[in-house]
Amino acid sequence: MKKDRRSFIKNSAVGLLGSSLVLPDQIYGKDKILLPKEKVNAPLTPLEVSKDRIIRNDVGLRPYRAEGFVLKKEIEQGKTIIHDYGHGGGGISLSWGTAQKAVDLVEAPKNTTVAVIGCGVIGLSTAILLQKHGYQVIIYTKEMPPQTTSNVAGGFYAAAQAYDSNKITQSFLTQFNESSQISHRIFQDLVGERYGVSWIKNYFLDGDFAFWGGKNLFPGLKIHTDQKLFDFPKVQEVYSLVIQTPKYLQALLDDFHLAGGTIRIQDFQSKEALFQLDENVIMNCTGLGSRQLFNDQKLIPSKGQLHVLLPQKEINYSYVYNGGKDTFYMFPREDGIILGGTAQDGVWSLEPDEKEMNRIFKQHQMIADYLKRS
């Protein structure tokens, strides 16, 4: 994917390749839920909402397809090309699941060298699973972490803004749900400091969250209708996973290298350039870059904008209001408090939108003010 890095504010062992990865015959096993111990009825500390606490603004272009992600195999000029792109706002959440399904399409003999195009979360997940299945892997990429779009993703586990429910098929929805289950199960085994994956108590403020991928991915459901915590008539309390994307992607890079993987910096301007590679199996994980490489005009950018505040260690909860253009969310990470969110379809600019910033801060201030009065 083409991306202007200047538009962003700059800022062990191979555990994943060992027993922590779930083998194909295990991926539908019962979830292992390890929830943190908390004080009963502990009050929620209000967030310190102030623009002078901003440490960076992150803007990225999600690779969005209204019909959902592309996961398919095709043969052209003697090359097997397996596509896995177009995840919209669900790239991290779906990553292991669609990667597993893409790897299942590979029919080459073990120890064959496979090319992976792209080094974001989809490319790295695919590369690691290929290694796990006995293949040699070369990643070809224009950008490496921390310069990929995946690095500026929020990392809250929910495959949001991944498709238009009016334009998908039942077969796609089945594939989406299966991928969500696979991915979530693998993320559970990565909880801990090394990968930057953790559980958090979350509140869905709109009271009608769709539970994308299955309700079991959001355990501990409680319904609040007394407005004691938030000024909303119905709030769904659950536990959710949060992935600290910079730390997580670096850990995946380390795992890939420790397992003998190779990375080559290369920018492919056309599909024909891919056919010049020595490898006969090519995994296309280029995200928005697939629009140009494979002329997928249904693939469009969906601009996402995050504002990261100074860490506030007493914030041990998150919340999401899923309201279309009025969507906003907050969750704490080790590197700061993540405030969002936007989804501006068809917008290619990587500059922060001040109008959207003001909207986001106004909504979070409203939440903080209510918690102060509680």
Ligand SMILES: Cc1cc2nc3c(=O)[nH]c(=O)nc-3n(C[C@H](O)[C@H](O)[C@H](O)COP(=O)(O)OP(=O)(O)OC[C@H]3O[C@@H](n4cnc5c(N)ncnc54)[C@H](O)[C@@H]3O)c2cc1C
Second form
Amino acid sequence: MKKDRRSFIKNSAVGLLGSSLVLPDQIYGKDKILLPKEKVNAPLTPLEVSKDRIIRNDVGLRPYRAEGFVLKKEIEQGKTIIHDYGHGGGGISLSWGTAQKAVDLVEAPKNTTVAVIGCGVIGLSTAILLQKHGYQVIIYTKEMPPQTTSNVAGGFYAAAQAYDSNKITQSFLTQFNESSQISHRIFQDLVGERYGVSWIKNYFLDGDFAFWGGKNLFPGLKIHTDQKLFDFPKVQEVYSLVIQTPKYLQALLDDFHLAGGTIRIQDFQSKEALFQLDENVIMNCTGLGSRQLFNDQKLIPSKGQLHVLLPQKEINYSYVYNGGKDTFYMFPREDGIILGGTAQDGVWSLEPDEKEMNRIFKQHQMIADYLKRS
Ligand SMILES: Cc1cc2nc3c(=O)[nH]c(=O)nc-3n(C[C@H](O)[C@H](O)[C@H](O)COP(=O)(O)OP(=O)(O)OC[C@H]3O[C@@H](n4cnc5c(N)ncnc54)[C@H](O)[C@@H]3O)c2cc1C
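The form predicted in complex with the ligand is what I want next, because the block you gave corresponds to the form predicted on its own; please supply it.
Full assembly next; the chain just shown is listed first.
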């Protein structure tokens, strides 16, 4: 039994990171891209776009800050509070990177018990990295997976809708790019069945994709201007990572428990309530909860909805059209085909918006019709 547990830990995120995780300056700019062997050939199979194929509609509130995520340390009433929240539409993609940077700010001796507040992707990644650095960890949280925003996320690797480029500083952008690089490198080691992380051939249809975090994170770039595949004048073909979030978060939870982590359910109503904790180092990974907890009025909900269709095995490619209010994307996961592309800033409702749903279906229908004709 002991041996099984040991070999399992060796293959878990804590174990894998033990051998592969290096510090940001060592990792930055270093590629270890493992491209899939499978080739995607044209013609691409058209998606079966029909509302009859919907298996669920998921709605979530992205923790959005136009100025970008908050990553900083504060000391108050003898407690060190390290903030890591406000990742907008890119929290899955950025998770390991900002978690690593937050953990770098911890100065306590090894074996100290650290409190992590929040059990979404940011809290879990932070907790696992703390364990890997030799700390004991207790996660305190209001909700556990699957009841988190992180579980709703489609999980396409691209830190989109994570900031407003008119509102950020150069030093934020550096942090953002470094976090993206660290994260991507760690996700590469988690590709496979256990974590639900995989590569996919993706098409950026708007021809001008921003390659958030660095061009090397979207390898295999080919530019199509012949309109053979899609009815768009310039299409960028790349490989991208997809993280099947429900499966992935469950695997992280399992890893956290296996490495001796503890979870306590607690809903903190105020910052003062945090000061009552026994632990002196507190990692704030509460996502949108930080708006109330730390009175951060710049943090707002950006409502997003996904329509999940029955799995369609022949769909082995994805596409994204970035066009502001006209944005739409599709990518297949084992548990269904993800259709998305909405962002309603300042909206707190968790009800799907029918108008947006109709828009998305119309756009995907247009793509499928073109593929059928070509
Ligand atoms: C529709 C949609 C699609 C998305 N697609 C993608 C994508 O493809 N790729 C990508 O990278 N990102 C995507 N995102 C963004 C991503 O989901 C978020 O950036 C990410 O989940 C934020 O993680 P988090 O851990 O900060 O927040 P959460 O997952 O919300 O976790 C916060 C945790 O803190 C706890 N908490 C909050 N307040 C308190 C409190 N007062 N006391 C105790 N506990 C508290 C909560 O219970 C929860 O456990 C998408 C989001 C949406 C809505």
